[in-house]
Amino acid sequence: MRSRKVITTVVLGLVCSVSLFARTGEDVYEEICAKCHIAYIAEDKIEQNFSEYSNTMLKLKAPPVSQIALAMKQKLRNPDLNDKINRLEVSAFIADYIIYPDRKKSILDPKISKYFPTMPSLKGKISPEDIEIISNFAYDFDPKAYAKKSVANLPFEKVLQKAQREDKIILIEAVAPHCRYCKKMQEETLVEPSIVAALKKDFITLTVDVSKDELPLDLNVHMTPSFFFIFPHKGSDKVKIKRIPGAWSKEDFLDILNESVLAKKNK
């Protein structure tokens, strides 16, 4: 394995040329990282997702960029060093980690990192220039800027586009913090392997805490949990919506999912 010293030398050679790149941090993030890493989720939701729901509320595949940026700020930035040196340290860490990933190198809280598998190596899949760009993107990440354009877990427009592109159904789960039936669904039904497999195959899921966030499409709830099945039309903003309130057993909820898939095929 290459030493951090070697990777730091590579990063140093890139610093002077960053301004020459037309690609932005958001460009590289969307192209390479967004498949797994959501850019921003509010800290209280992150805390709730892991402490109360063991990642079954948000079902994150990888830590959000906002969480990684916070961990880097707490563990890698040295207030006694200038910005340039701190930026190099962060770049060296990211370069080393994404090329030679190892759980032992993680800077995340172990209570969070345990929910994620070790990422695959990006060796040969990302250029040194893009490594530098994404490093600066993470270093300069501003949660407040992303909070302003965040709707629930992801901007619904992007969720809709993704569903249209992948020909999937959007499933919105409306929950509330003190709803024991929400927690029951999260801990007993939604974690069942057959449910997880069905959701992964045909659905894009979105969890909304209705005590803090508004539901998209002017939807509203009278009880939690409530599930909204959104059937997008390709090439159009028009959608068909089906509402299913209440908590369900594994067998009943799997039937609901299968009926929704069948309804989509027959529409």
Ligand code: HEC
Second form
Amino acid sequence: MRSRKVITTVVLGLVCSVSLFARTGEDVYEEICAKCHIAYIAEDKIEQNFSEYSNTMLKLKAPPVSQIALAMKQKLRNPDLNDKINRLEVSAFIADYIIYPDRKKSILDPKISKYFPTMPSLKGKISPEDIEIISNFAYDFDPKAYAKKSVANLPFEKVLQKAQREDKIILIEAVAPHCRYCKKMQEETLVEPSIVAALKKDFITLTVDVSKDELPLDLNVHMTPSFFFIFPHKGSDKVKIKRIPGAWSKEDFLDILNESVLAKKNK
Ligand code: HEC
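Form predicted alone done, so how does the form predicted in complex with the ligand look?
Okay, now the whole complex, with that chain kicking things off.
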């Protein structure tokens, strides 16, 4: 027993020291900034989230890195100057802002920043080395590369065929990364044994993160979480859709599931 403990400690020690030396911008981002800043959200989703839905759709805690990178490009970079000088300019801005955040210095579009409180200072929470690493990460940030990384293909056609075949209802849960009620729903309601059993019996479930992926059937959400019940018809491509927005208690959600099953039987 004792020798195993020693080995674990040694292995852990190794892993830590290795990652300390090879710390990348992504490591620092994940460890410190990702609590609030999502890396990438498509431009049209951002637009929709703020201008149409006042941030209820994605419930962002902070502007995404892609948006900050865009603002830095437009406001801090000077195309007439060389890359080295531009990099210094951007680094200086970030190094200063994260320690002494102040709205007066903001480079963000006020149409977006008005939805957020001023960023809390990271003074004492980030080392000078990490500040330099994260500044370069932000300067080099390539939204397209991130977009590619996060695209999950949703084989909805397949899901639909399966639902038709098994005579099941498709239940889509639309969520967003920092959505507190999505988490509450997933951790409190959707784990309830009676709900798990009901879902297993009559439903095929899909979770779609609307900050990254499109909903099928041209569905859209104006708040998360939102639930879509999709009732397929046997032998036809037509579907009936019921939309239920919001987070629900176990009792209420079980009622909703039961009603959907009844509705399917009575159609
Ligand atoms: C506790 C949440 C939180 C954390 C952690 C956080 N930020 Fe922020 N940040 C915000 C919020 C909220 C805003 C928008 C309000 C503002 O601009 O002050 C913001 C804005 C920014 C801006 C834009 C400033 C402007 O208005 O022009 C930059 C740059 C930034 N953050 C960098 C970082 C970096 C780099 C990290 C990680 C090292 C980080 N943030 C960690 C919450 C956070």
